[in-house]
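Here we start with a single chain on its own, the form predicted alone, put down as structure tokens.
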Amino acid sequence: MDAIKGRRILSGIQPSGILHIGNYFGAIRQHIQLQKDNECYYFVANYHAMTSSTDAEKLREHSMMVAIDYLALGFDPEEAVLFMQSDVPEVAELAWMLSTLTPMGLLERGHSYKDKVAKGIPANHGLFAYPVLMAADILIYDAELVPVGKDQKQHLEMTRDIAEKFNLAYGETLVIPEELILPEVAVVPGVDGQKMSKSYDNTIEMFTSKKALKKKVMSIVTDSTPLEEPKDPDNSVIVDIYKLFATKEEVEEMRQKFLAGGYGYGHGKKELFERIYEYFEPHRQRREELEQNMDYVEGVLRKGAEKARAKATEVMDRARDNVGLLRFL
């Protein structure tokens, strides 16, 4: 992470729903990281929230509960970008510039459009068309790096497919952007075992409240085995989480009392519980600060607004005469 200095990052988190302990652990603590050292630009992504929701008042709300939470979370706006995809309606242009030249079969490969899809959310133009979107997102702020997961690789090498094509057909005009796999990102289970996501209804959030986060922990899907049994801790999700919140000597000795027995699973549940809330109290006090000054939030998110679409009038700029579009205004 400190090898990664002086270059332009891009991402975006989606307003889909509560931002949840996966998200902080998979996304948002590394870019709150890599925001002292690069040019970070982070997005609120609700032009694609829109494919699977129509709901109006929870876009707007989940949109600014997800900015709220990365101010609470750390980001600095003197450091870095934030703001909102749609303050920025160029790259609703440029991904439509870009769908001229995207082959129908790379987005019919699309491993994210079939998996929605099997999920039972609707086929729509702008699930099917969401790679050209997100490529636009990165291409339109001359993006270099982009933070991923190894389960969203597919989706930037799409992105470097269309801008080859792009600049084949136009000349120089989008730079070619590099995927940034971190270490550090963690794919955190859910209490069902599963990859955690909204999607499956397993989440763990980050900002519900003490009641509420308890309920969470302890409904942490665990086998039969007796309290005085020993249990295999190498196949907890309760030992899973837990190291995203302990030192190493503190996961090891859970391990051991698991494999000692007498300690059962509703135990390790209580200290996972109490680790969880201990970790996001600080955020949370944070947090509560901002809901009582929304002007200073929509003030960070005007301002971001500002310099992402400065950057992306640029690159428009560029593009528009190099594809031939003829300007007048």
Contents of the next structure:
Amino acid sequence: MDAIKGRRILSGIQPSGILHIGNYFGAIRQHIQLQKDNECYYFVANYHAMTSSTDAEKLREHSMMVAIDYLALGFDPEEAVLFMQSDVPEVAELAWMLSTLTPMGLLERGHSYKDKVAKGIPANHGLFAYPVLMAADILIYDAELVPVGKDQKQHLEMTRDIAEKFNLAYGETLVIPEELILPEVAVVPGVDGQKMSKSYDNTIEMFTSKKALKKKVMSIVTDSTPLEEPKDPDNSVIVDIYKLFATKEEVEEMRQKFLAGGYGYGHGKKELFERIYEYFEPHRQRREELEQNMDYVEGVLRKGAEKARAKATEVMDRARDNVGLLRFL
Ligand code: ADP
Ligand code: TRP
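Rather than the form predicted alone that you just supplied, could I have the structure of the form predicted together with tryptophan (TRP)?
What follows is the entire complex, opening with the chain shown before.
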């Protein structure tokens, strides 16, 4: 991550729920690391969140929570840009332009669409066209590098495909972005052993109360090997999550305790809970301060929106001219 310097970087995160440690280790932590040596744009993908929920109050609440969490976790508004996707409504205009060049077959092959429909999310047009809006998000800021988790790889491929079609049809207009598949962590498992996800009700949230955090960690599903017997540390959600918070030696120590027997899953969970709580403690304090200072948070988002919109206007003017839209304003 340190080797990445001087690039224009962009990423978005959906405000579709409360952020969890999978989001942190899979995305936010790296976003924050990149801010120092690069030109970074991060946004709250509130238009995208509308594809899977129609609860306006929740959308507002979760959108602010994402912004506050970024700030609490170390996002620095002096170094990088943080904004709401909908503060740059031109992105919907670019999405329209791109949709005129997006083959149906490309979207029909979308894994994410198929997965979401299989989970019961209504198959609306917005959900189907989600990758086109995501392409617009990326292309409207001339982003060069997009740090995302593995699950977003196909969306980046689609973005490149669509941008290439645009440039072929209308001449060089859009910068072709690269993905940066975040390498440091594998997929963080949830308390049920599946991928941790807001939509699976299996998350460990960063900023819940101590009591709620403990309850969540204690709910990690395990087999019923009795306390005194040896346990397999290599297929253990407890150990896998502990790895994110502990040194190699500490992980090895926990592994050995499981292997030796006499160390129950409950013991492991308790150690894990304490680690998670300590790790986020300074950020929790910062978060509480921010919640008492919403004017500051709103100011950050306003300034971010202005910067993002200035860049988007530049790219949109280029796109409008190249496709032949007349402009009288
Ligand atoms: P969720 O599945 O909880 O709705 P999102 O799809 O909004 O999460 O993901 C936001 C970011 O966090 C993405 O970059 C994604 O790759 C990353 N991410 C989400 N869940 C995990 C996980 N369990 N492990 C690693 N990264 C994750
Ligand atoms: N689809 C991404 C996710 O679910 C969120 C997102 C929307 C995004 N637009 C983006 C990520 C643009 C990177 C770039 O995680």
